[in-house]
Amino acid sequence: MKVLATKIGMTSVFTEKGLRVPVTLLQVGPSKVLDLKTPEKGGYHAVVLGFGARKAKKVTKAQAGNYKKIGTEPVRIMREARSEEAPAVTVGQALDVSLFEGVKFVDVTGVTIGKGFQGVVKKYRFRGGPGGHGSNFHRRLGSAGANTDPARVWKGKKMPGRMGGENRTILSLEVVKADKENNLLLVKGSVPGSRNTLVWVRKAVKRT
C-alpha cells in the first residue's frame, strides 16, 4: 500500500563507517483514511486518504458531517489509492511512518520539475552542430523527416517541446532512516519533485 508524502528537500548525514550519504527527506503523513472503496462500492479496491489540516470554517456542512462521522478533523488534500487487494485497514486510521518500520527500499513516485518549453539539446540530449563562427548549426534540430514521401513528419519524432512535469517513479530507493518522533523518511539519493510537493511512497516491488 502506498501513503502520502512531502518532499522537504536534500540533505546528508554520515554512515556508522564515515561515509556521507545524499538523502531525501520526506515527511510522511500522517495520512487519514477517510473512505474504502470496493468492488461491490466503487468497482475496485482503493484508500481515500487524507493529507494536511484545513480550517473547519471553509468545508461545507455535508464535508463537515462526514468528517464528524469519520472522527477526524478537515483535510486539506484528498487522494486515493488503488490497490489489487482489499487492504488492512479501517476508516478513520492515521497512517504514519511507522508503517515502514523494517522496510529497507521503497518506491517513490512524484511529479517532476516542470523546465518549460526547451530545445532538443536540452530536452534529449542531441550533440548538435559545430560551435565555429562560420556554422550555421548549432543548437537546431535538423532534418524533421523525408521529402515528398511521406510528405510528413514521422509519429515519435524526437522535437523542442514541453519539458518535464511528468509523473515519474524512482524504484527501489534505500531507505536510510526512518525517524518516528518527527515521522521523517530519509531515503538515499534523489525523488522527483521540488520543495513541499506530495509524493506517493511505498514498499519497494522489486527489492526487499
The other form holds:
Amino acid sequence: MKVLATKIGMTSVFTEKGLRVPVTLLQVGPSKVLDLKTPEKGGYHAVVLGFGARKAKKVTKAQAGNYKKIGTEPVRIMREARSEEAPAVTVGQALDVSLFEGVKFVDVTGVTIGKGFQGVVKKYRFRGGPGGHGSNFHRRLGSAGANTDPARVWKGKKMPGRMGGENRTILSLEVVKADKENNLLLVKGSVPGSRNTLVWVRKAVKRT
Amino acid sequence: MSVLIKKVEAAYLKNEVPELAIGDTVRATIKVIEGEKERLQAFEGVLLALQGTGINRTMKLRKISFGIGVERNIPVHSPRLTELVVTKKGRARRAKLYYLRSRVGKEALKTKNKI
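Moving from the form predicted on its own to the form predicted in complex with its partner chain:
Now the full complex is given, and it begins with the chain already shown.
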C-alpha cells in the first residue's frame, strides 16, 4: 500500500561504515485513513487518505456533506490509494513513518519538475550538430523521416515540446533511516519533484 | 534550509571542529579499513580549500610525498576522521590556494606565516 509524503529536500548523512551517502528527506504524512473502499462499496479496493487540515469555513457545502458522511474533520488533501487486495488498515488509523520500520527498499512516485518547452537535445539527449566550422547545424533534430514514401512523419517522432511535469516512479530506493522522532524517511538518492511537493511512497515491489 | 534538514544533519555533525584557515598545515588522522582490519593513517598537508557547508563541508589537503604532490578531500564531519589538528598556522590572501600546484621544490607548500 502506498502512503502520502512530502519531499523536504536533500542532504547527506554518514553510514555506520563512515561513507557519505546522498539522501532525500521524505516526511511521511502523518495522514489519516478516512475511509475504505471495497468492491461492494465503490467497486474496488482503496484507502482514502487525508493529509493536513483545512478550515471549516473554506469547505464548500458539498464537501462538508462528504466529510460528515465519512465522519472526519476537513483535510487539506484527500487522495485515494488503490490496491488489488484489501489493505490491512482500519478507518481512523494514522499513517506515518513507522510503517517503514524494517523496510529496506521503497518506491517513490512523484511529478517531475517542469522544464517548459525544450528542444530535442535536452529533452531526448540528441547529440546536435558540430556547431563550428561553418556547419550551420547546431541543436536541431536532423531528419524527421523519409520523403515520398510514407510522405508523412511517423507518429511518436521525437520532437521539441513540453518536458517534465510527468508522473515518475523511482523503484527500489534504499532506506537509509526511518526517523520516527521527526517522522522522516531518509532514502538514498533523488526523488521526482521539487521541494515541498507531495509524493507517494510504498514498499519496493521488485526488491526486498 | 529547512529546519528538518538541519535537525537530521545535527545528529551527524561533530561537536568540536578546530578553527581551520586556508593555508594552515593540518594533520588529519583517518581510519582506514582494509578488509577486516582497521588502522589509523595520518595525512598532513596544507589546507588548499574548504568547500560546502554543514555536513557536506570538505577540506582539500595537499602534501608532497616522495617528490609527488598528493591531494586528498576529506569531509570535516566524517566519522572516519578521528583526529584533526592544526600543526602550523599559515597566511593566505585568497580562499583557494590552487596556485601552489604549479610550484616546485622548497616553495611548493609555503604559505606566508609572517603577519
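Numbering follows the first chain given and starts at 1. Keep in mind that what you see is a predicted model, and the values were worked out from it rather than measured. Take the two forms, find the largest set of C-alpha atoms that superpose within 1.5 Å, and that set is the rigid core.
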Residue shift check between these two forms, rigid core fit, residue 41 Cα at least 2 Å
no
At a 2 Å cut-off on C-alpha positions, does residue 114 qualify as shifted between these two forms after fitting the rigid core?
no
My question is whether residue 102 is one of the residues whose C-alpha shifts by 2 Å or more between these two forms, given a fit on the rigid core.
no
